[in-house]
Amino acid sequence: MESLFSIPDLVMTQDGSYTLYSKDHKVTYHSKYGAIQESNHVFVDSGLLPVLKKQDKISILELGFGTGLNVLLTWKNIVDIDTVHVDYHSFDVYPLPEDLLNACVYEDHLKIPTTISKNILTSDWDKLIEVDSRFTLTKHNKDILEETLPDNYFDIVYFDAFSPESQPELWSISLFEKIHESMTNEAILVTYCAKGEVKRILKKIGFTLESLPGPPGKREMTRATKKL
């Protein structure tokens, strides 16, 4: 896998929240139309919230951790629901330096307590962390292509890798097959990507696909459901 050589640049997006620009992949981590807006639309509204309506114990797999925004938004959306417990696993081979994570100031935008955001953003990698009594987090500083995932475990997959053009190895049929095996029946995978080639791979594996309206600046996104 290509190494992350350059420190990303901090960029403000149109909703007032920050993202980062990768000089190596030549893309931003989030949409220029709004970092928080995009993550809410793709991963929370289209992934987390539908599952929350059905169950209160949820296991989440994320590719990749990036700025930590998806974790922060997930915590924010379950914190007031007393019965919910989340076990969150995020993979990222090249973690960002702490000063860049702090520079995004997502805790200010989202009004998340500093103790919680620090626990999420700057806790140790490859270690189970109790963010609070109902939210556990494991940040895996490992290549998911080389890791074994538990069978029939994850209820939601946040597929938030860089684009297929930037990281084609992460959009391969072999990885999607591995992820499919790791998902529970009726589990869903959500991604900002709506490319025909990716949808054909997901359909070939056995996912049921939905093309949903995308966030601002993008016509479509994809939700894939595992059905046995």
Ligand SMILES: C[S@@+](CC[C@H](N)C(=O)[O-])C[C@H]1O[C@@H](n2cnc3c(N)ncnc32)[C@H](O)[C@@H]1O
The other form holds:
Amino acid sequence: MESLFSIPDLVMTQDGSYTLYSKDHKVTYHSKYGAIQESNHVFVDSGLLPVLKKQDKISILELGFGTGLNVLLTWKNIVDIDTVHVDYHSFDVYPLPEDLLNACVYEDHLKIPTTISKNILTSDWDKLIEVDSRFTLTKHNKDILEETLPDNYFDIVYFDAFSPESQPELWSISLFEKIHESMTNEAILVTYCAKGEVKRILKKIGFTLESLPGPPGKREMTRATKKL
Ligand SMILES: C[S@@+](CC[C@H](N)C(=O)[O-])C[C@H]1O[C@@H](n2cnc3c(N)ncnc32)[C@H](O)[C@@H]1O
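Moving from the form predicted alone to the form predicted in complex with this ligand:
And the full complex, kicking off with our chain again.
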């Protein structure tokens, strides 16, 4: 049977961290200006940190898991805060082979203990994993378009799909409506994308939008807040 997934190529980005190039979608998994730099800017600084200031129990939804970089960065940013608990749910329809995950060697850059990074990157899919006492992770090997999400559950959404040009179905009003329903009041969705059409969809659903400065190489990114 013909495979639907071509193994991506490893590519070095300008901050010295690796990303992958998807031959199927003809895009990289992260910015070529810096994978770690982009993930820190868009998902940690603009998503996780503002919510951490308000609450201790945080549930996160991610599309998609990819190299696991956003999970590693999230763990690193809460590890020293005793009172915090994170319940992280990440979806990916095409999990990467272990050798490619290891080749990205983010744990070297991020100085994360190998036991933790191994647990995050290579633990079973579709199973709740206790990464440590403050962090639970469920990696869903599912197509997010076909899944039912819990109502009123997620405090943060890391919307990290491939670009609207390469996967328009993931930037559709129906998926954003489903995600909106799954978010708590005042929850935020962050994405590197600042495309007018995407912002119009988010606004139409009822999100309040902020256009924030983007990471190096990108003028803007988007933060959308659910307000009932
Ligand atoms: C931009 S990459 C994610 C990068 C990732 N957050 C990281 O830090 O490496 C987009 C991911 O979405 C996944 N994906 C594509 N279509 C999907 C779908 N319908 N449901 C779930 N995941 C999907 C891809 O396999 C890919 O790993």
